[in-house]
Amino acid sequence: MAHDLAIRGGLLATATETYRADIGIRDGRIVTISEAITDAEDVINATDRIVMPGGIEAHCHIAQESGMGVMTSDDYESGSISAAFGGNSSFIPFAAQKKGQSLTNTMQTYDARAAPKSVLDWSYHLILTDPTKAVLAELPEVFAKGVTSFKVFMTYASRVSDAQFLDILSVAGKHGALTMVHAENHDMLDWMARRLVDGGNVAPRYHAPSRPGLAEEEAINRAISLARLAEAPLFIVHVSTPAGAELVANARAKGGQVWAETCPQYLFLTREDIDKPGMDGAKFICSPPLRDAPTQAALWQHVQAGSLSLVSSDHAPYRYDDSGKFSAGRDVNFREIANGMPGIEMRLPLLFSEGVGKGRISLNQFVALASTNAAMIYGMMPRKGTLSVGADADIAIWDPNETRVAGEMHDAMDYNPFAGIEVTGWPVTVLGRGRRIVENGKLIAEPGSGQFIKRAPLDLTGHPGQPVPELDPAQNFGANLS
């Protein structure tokens, strides 16, 4: 049988090798990977191209309120396209629930934002505020309809106590499913806010020493610690200090089923970027804050060294106007700003400039990083992540020698807190499922044409744990903790 598509003459690269081969498509999947393809119907030139899986963009906030009831500026057809620009076929928003409403009802209020809209294929983690027993039962029904991965806060008023943090870890890790977690010990952060208000420091660029590294040190270790105790998986977000990622990386030495990631801001800006007059530093206010130079250096040495095993853009989007970051007012201090910044777009650009081509990371290491470890960790593997035969053909081409200073993207913002970096190498086409999503700087696909991913549990192998002794019955008397 012809193919209906083949991507010609390009430099294949995965997470472990790089080869020249054309790659056939029929039906939305790869089917043949040759030397060379003559039978397609259509064809793409890769000719001086690499040819990848298409990211997957794995912590994004679309069509979402925030803990303060500011909804982000994407919803899901701004927020795929701009994905899809920045070389990404598919991507997993957050799914928040609100007080007192059950999980089906979060999911439906979710799959209604998306599914007319979004011009790439997607999924969610469901983030848990209120988990109290019904929500818990409600868990293996949502695992069951392939959402095995979720998000609790350790801060925010959204946050959940450690014995709620433990009660949802043990859920989940009886069915499979990763639990996520923004890790900032919540009363250190109020405290040290509290005293730069009081004392009359209330400026955009204040938020940086309200959040000291120490406080997410802290949560990390303990988020550890309960995961272990629970016997269930863990994946750290935004990890943003050195001693962060050390912890991490001493779990996973030892066994544990732990991974994290890290995001651009905190390897491509520093808390210089937020000391700007005025409220021009309100644009760079997220959480973790950014941190400094030395930080970037050891971050990226945890990036090497396969500690990290992503990095996320944490696209935050909201508006430098009354309908986003000033949502509260102007005449307000540092903890009255929506929280967050915008980076879908620009996130593997900059790993693969900055990274690849400054020599910091290897070729395959950027596409693990970039989609590979993801389909993974999220359980899309071998749909996606992946150029085999027999997975979805989501595909980006990169022009690894086109260069462009970064500017306006093509989400619903109104500034780029990356602007003026000057970045080689972009992605010029991306596929999704065979379809061309985007092409020589245009959109293709039409919204509504991306499929929800229903994914699979968790693959452990490899990845023991860390035994407790109290829960060993021959060290526990016996007792059954089932």
Ligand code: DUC
The other form holds:
Amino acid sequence: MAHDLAIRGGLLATATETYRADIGIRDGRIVTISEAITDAEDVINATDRIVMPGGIEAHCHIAQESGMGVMTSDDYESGSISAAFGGNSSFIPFAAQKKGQSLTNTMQTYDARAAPKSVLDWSYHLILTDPTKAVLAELPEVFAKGVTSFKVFMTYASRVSDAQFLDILSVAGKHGALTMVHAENHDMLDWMARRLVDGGNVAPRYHAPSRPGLAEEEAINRAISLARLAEAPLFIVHVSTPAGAELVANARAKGGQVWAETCPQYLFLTREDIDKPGMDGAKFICSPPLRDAPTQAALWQHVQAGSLSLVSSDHAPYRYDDSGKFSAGRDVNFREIANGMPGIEMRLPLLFSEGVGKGRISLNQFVALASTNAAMIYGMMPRKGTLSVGADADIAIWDPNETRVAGEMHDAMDYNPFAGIEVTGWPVTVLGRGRRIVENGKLIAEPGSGQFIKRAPLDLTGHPGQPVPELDPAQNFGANLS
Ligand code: DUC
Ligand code: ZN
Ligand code: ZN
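Moving from the form predicted alone to the form predicted in complex with this ligand:
Following is the full complex, with the preceding chain placed first.
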């Protein structure tokens, strides 16, 4: 037989096209796309289903200690399984450097956490918290291993100074790597939080006003300026404000090498959700915080216009118990509650239901936001993120008509912040390199069957950048800039 497996009778959707065809798979890759494939050992019937590239979850925290030292509830087994049930066939969690830790050791730590457990193919974004000279010198080795993106923080104890940020951007830029940034102005946040707590406003709901949108706007503006000066590409994670998204859109319109994402919590929840009695609002503490309905509408416009390239979950799972949210105790102010919420399994069903189902985005835009754009930005094209001959057979098969009220997920959490939302359109079967990971709602893949993805540098073709005159030899008297 010419094929190990054929997916027959489905409606194929890519980031650009929707059409009926069969897909033939051999040795884990797509080898044939044609009207009818009849020579396969094994067949999946996709009649009345949509067949699309498997989702790529590009922002999630798995088996990672938070800045406060709290371990996520999900390890690579439960996290990857939950992601697969949500229509993903690969993911890129973070590998977080601890102060004083080498990058080689950081990677080894996370390899040991991921390799025996993941059912999905995975890569890492490396979080840099201690960018000493020795650490920066290690970066080329990390690029060579295929880890081509780095995250830094502009807030928290692990924040970098502007000078450190410039150094990181500059080294990353020289190697074609992408620097990701959590952009909020630390002092603005700290000042607001202190005022709130000093005034006795300690309940979880005060987390929302403690992180003003203005702090995000200021930091995004600064991050884009720093990246211009360092002549390096930049990715802004979890954009939660219209002003922040506009800064990204304006920079991109001028050729800027800037990309950004938003997250389901900013499209589907508002700060009313954090306004709960007792400590229940803790379930909705995430950063940046939940905003309001006009913000949601504006963020949808940026998703539609393409200024926000991804909708990522920012899955940061801390249980509503002493292992997670309340690891610093129950009787605490909002600043001491673990920061983050789950969403790895809800991201795509919510985006499909509220996006495609309600006519906000096309099916092809959905595929781009779910998978293809992440593959392009994070150097995984053409292996991942598309249905094409030669690509890995990373495929999600969706029932567009199944309606379910969101409830319990397959993660290791004890709550779902999106519970109760009626969702139409769910993934039923997910393949990774032709292996069945989930089939008809049942887990098939074994822990450890995922593989590390070696990623390529970012392709900046078509993104010329925004030149800074002082870097131009014709305007800086031919200065020698080392
Ligand atoms: N930033 C993240 O990206 N995730 C969780 C919390 C945070 O501040
Ligand atoms: Zn962040
Ligand atoms: Zn995050």
